[in-house]
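One chain follows as structure tokens, the form predicted alone.
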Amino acid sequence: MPPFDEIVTEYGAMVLRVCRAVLGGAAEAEDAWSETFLSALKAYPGLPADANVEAWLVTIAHRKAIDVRRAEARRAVVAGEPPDRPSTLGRPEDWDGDLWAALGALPDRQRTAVAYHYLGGLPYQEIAAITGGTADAARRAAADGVKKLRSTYPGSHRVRAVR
């Protein structure tokens, strides 16, 4: 098995894109990204050699995103907003706020299916295993999500090029 830092280097940007797509906010996504790799680091020694590392990381990211959402629900509302700071991870120069806003407007099921398939590269069967449901339902949710993005996002011709 490769050293863990190679795993972070190879999959870090993909995990961040998935976290951003699921959570929307940059700060929440970066928190989920950090929690994903901390959790993955602890479990990495026990990972089978033939495991699909990409799917494993997306599963962990999914669970950490759920944790972030649950924590947000319990957190008190803060008055005023701190200034946003761009990420130094992934490709911040390619940040397209309109695309992320359009993605964030999708229903949860469609947004997660689009994120896991188009950003995380997972097949529909694995998406179904992560989110619950069937592969056909995951495929339908992703298709509906992309269709909605094409109708609401002005730069929809670039949706396929996100990955």
Contents of the next structure:
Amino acid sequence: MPPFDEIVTEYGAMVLRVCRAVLGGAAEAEDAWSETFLSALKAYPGLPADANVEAWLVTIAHRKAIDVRRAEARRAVVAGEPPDRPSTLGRPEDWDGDLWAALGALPDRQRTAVAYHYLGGLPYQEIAAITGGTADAARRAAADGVKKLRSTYPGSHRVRAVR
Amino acid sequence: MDEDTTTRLRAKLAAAAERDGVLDVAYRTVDSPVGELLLAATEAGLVRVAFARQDHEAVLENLAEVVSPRVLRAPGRLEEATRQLGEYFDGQRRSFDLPLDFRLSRGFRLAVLTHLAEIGYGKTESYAEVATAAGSPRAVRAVGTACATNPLPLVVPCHRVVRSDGSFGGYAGGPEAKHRLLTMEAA
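Previous: the form predicted alone; requested now: the form predicted in complex with the partner chain:
Whole complex next, starting from this chain.
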């Protein structure tokens, strides 16, 4: 079994993109990323040798994203966020704000299906196993989501190239 | 994922793993006069020091197999070892004071390594002398093997074991490294 560090190196970016797509906010996504890999590290020695590591991580990320979302909902909003100032330095890192905003506007089912299929690289069968429902329903949700993205996101030709 | 994000997230993960007691093997690499070294520690102490020529990736794979696959780059646990090695290479330190985890060594090899700690800075012993000290005077070849497979070179000073004719003999870090260390210690 490879050192866990290799798993972080290989799948770290993928898990972060999935968490961002599902959760929207960058800070929440980073919390979910940490929780995902901590949880994965704990379970790692028991992972079967033939396991699909990608699907395993997306499954954990899915649960952690739900946890983070619930924790957010419980936290009362007291003060508004400080106003964002426009950046003069361009986009931070590989974060395309418009795309993530367009993703964030999708209904939950569509957004998760798009995230797990296009960002996580999972087949619809695996997505259905994670989110519940059937593979067909997951395929329809992803297709509807991408169709909506094409109409709302100006650079929609890039949707397939995100990975 | 850009480098800053990667560094930040990895540091946070390593800290959480340490806190929850699931960081079974922490490792880092450090530059040294004998090339890049890999340092690895369990919760019990330093468990592995490896030279670049020993292939760090293979060393980590072996640790994952023999100790635990819960291996993370986590420099925090190796701060003290890094500091003491730095002092040693600067000529400011003559012996190491670190918790050591000898779980990678057993039997006669462990007996050899235990004796090596008693060979002082700047001193050398022959393979035959070490064999006698470890309790098996005829096991000269086995002493060679024990030195060659020493999981904690530098800290457990196998470089201080030389041939009876005075030549240096082999070294996991390469003959130049052994020469360099012995010259440094003799100065």
